[in-house]
Amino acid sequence: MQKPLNFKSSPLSENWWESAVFYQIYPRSFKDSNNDGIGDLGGVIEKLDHLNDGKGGGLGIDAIWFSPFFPSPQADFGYDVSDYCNIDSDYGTLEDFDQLVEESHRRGIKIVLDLVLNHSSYQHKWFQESRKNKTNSKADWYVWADPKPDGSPPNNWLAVFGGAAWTFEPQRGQYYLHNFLPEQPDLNWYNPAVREALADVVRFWMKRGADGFRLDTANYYAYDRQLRDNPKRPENSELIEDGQEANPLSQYITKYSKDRPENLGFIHFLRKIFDENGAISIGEIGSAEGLESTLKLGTDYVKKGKGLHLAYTFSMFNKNMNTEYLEHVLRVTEESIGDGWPCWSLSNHDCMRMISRFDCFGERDGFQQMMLLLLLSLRGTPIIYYGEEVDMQEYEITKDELRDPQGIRFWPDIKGRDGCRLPFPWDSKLTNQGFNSGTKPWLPAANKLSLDQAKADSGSTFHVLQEMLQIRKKFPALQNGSYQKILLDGDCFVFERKTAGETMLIAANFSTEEQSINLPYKVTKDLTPKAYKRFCTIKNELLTLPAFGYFLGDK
């Protein structure tokens, strides 16, 4: 392995992540530059101008969050890491990464890597050593426990992907913990040597130019060291919707297997490492215990100076979105977040595509675009999932096309996450929609709309997003202004973003009918993106919104 190059990040303003717009790339599906059927870093470099070319032709995003591209046996497509300090050959080389950093920073794009620190691959050298016996140098680097007298697992903890969260290792004569697949053994964060090894991983990538890190399953690091059984879930208890089918095995409350109080201490440890080089952190904080638990958990993790910079929750991944739900999420977040900063997203690589989840097909250029405009208007950092600019929809995967281990395990009750991970459709006139030059892609290239078609339509989601991102950059109130609800009137929701010198008013109509509402004051300028063809009318304080209308005004 080559010695890391000490690239310097592009200039960072203080708290740049608060005003930045992030874009999540699933590298396997973005662009295949070497025609092997799998997207790679070379493909991302090739398409950076689509994201931000500095001339106005790209979307205008500020940072990219990359799903993992480290060496991996791909049991969970990169979320099972076998070497934390290298690049999987499917995606390229360390030299490709160095070029990616250089080209991205030249365009003013920050690089955020997805670090999977809760567990490694079972093929990682640490685990290969740890599994040998109870006395080796890595014996306590993973979570091991003796069987019960009858030989069964130590407790009733279940894995997210089904079955017991424990697998027996005959060579060592003990069970090891895996909250996900058996191929993903959990690291023992209580061991200081493990923490220091993971800190060295962070330092390696910071020295190579990474501007920040998204932390996978960041509330799983700690576990109950007494290994007590999780309590049975009460009948009819609320479960958080995450845009996918519910796990049929979520029959226990995860009181002892995750969300432990000491987990925040581990996050504080990582924050000190990030602060060494000014890197930012986005922690995936998930809860199955209902919306209120999700919102509280997310805000608990973002206390400034110690916790995460941003907590990535699933609060907007519900299947039914309306004014009451949105207002509730924003209000509870604002009431409990204190000096922290919110983070919002509408889709990701684990979740049904937004346009399909919200059933937008009757109003493709309405509800989908309205929600994205709202995403870019909220107080907090927005994250756009790749393909939302071309209305990528959920693909109905067949059993023969299935690649996701979750779907393979639970088919047909759960069809997995392949449907939201299709190759990006670059050009309708090219083979495989321009994803590559002809080799069969790892998943079908099958989106109905391609980027060339979106660019040719002046009212497409691409143009709506591009224009809104330009507007957002011009007005500080939209970037880091305060949030204040103005009114919630049936299907209409109005709120305000404000700084000392600016007041921006945002209104949205969630219904299929035209709505008129009285505003509390006169708005002097309509700044609504012109690409959003659902034009509003305003006369004095009376605002008329068409179906799925969005309005942005300057007081």
Ligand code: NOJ
Contents of the next structure:
Amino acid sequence: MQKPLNFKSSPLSENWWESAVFYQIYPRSFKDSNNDGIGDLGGVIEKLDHLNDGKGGGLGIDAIWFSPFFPSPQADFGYDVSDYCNIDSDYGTLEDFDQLVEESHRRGIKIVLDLVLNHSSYQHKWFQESRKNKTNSKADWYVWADPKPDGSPPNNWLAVFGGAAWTFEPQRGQYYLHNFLPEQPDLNWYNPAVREALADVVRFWMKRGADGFRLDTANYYAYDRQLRDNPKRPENSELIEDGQEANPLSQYITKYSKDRPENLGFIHFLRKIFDENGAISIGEIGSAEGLESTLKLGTDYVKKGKGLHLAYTFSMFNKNMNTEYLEHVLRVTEESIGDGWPCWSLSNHDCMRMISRFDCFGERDGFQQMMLLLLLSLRGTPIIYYGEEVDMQEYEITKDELRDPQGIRFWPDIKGRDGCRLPFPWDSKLTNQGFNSGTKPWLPAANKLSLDQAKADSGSTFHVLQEMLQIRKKFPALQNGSYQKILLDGDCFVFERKTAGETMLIAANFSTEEQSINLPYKVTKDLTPKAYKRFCTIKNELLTLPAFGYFLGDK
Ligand code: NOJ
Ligand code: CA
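Taking the form predicted on its own as the starting point, write out the structure of the form predicted in complex with the named molecule.
Whole complex next, starting from this chain.
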């Protein structure tokens, strides 16, 4: 085994997942090392230095969350797993994985795998057995129910990707439940044998070096065992914008099909397995319900003793980000999270790229940089989505280029998620922007900006992020400090992060006009990243912020 590289930065706190900065990689789109058009583990290994070279270079992230790379028929690009303990040949081999772990750990990067445990692929051998009849050894491993007397599905539950959440299996004469595609049958978490099999999956990857797990749809494991109909949603009820508009679930409140109280018990079960090896967990707690309930739900899962280390909701995947919205989300989270720890991301592989999504008065570039700076200033673990450092934009996908089952199903009303999953643009001078060496990539390599160009521009998002990550490492208050709102004045928002020995003040101007505000005290040091060229001025207590100005000061 090779020795760790020896860059000395301030160590992460004891709970490393609280102070770490995460970076999400969508492996299919990161880097294609064997030129077959599909990103792979070899490609990630090649590019680790971009993320953190272990010697103080690269972006400086601490942990990677990998979207799934396990064997899969790719009906939902890996969120349909047909073998939980192997690597899909599209992405490499178990040996590649071992090398990825070794090379990441050597650089001080932790590895977080995406576990899709609510459902498997229909091609998983468990389902192939289960579907045969009512008496086989896996008969109760999925959620089966008889048709209604008229032959229709057992209840009114709808699938996120369209149509009924039930598909009839003629061999067995019953319907099976799938909250997503018919190719993604829901596992029956009430069966202890299923839970044990999934626990063994967790143990397999912990033994192979995983430091943690992102839990896909972690609030879907439990369902109402009486299979009661979901109630109709009252008209005009508030729905959260989550970047996946027109969610068909919105016709009904998902009262009986997800977010069941007993789901927390299943999370507890998993937590015990994670604790066997000190692995951490990040739950995806998605909800289409109103903002208040989504925030409450997300915080419920991370209170100590409740289960997850971290959980994120879709609260920041909105369009109209402004000071009031942000302050509200932070306040409600603080009020309800108790002894849990928040987790924030502004985008992921399921929602529109933030630079295209946020309505920011036509000046998207500055707004995206300011939002990233804020993300890294909040109390809570930040997750950066791959490509944010090169301002990756939402791509206008055409019908011929569609890959995502959601887009295929709902075209043209919903164009799906391909637009936020383009190949990473490594180098503008190379074919396919350096994603590979010529084979047509699975989605077009079409981002406006490439990394070589971002590196050449001292004010690019790459440099802003890199500098901010270095600053964050130096100041424990930014990592672990408490949060306190100081001022909300129209388009300006000011808050503090504080530890016993340190108070940092953060201010942001969400408007396209210059704004001046009076701070409650004199700030002695301006620590704002120099790469962020929207310079603020400070004179005694008066802080002047340009359009989309961001200020970081030490009291
Ligand atoms: C959430 C994942 O992030 C998404 O990509 C996937 O389609 C669904 N869960 C189903 O697994
Ligand atoms: Ca490849």
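Everything numeric here is computed off the predicted structure, so don't read it as measured data. Under this definition, the rigid core comprises the largest set of C-alpha atoms superposing within 1.5 Å between the forms. Positions refer to the first chain, counted from 1.
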| property | result |
| --- | --- |
| Displaced residue check between the two forms: Gly57, CA, 2 Å or over, core reference | yes |
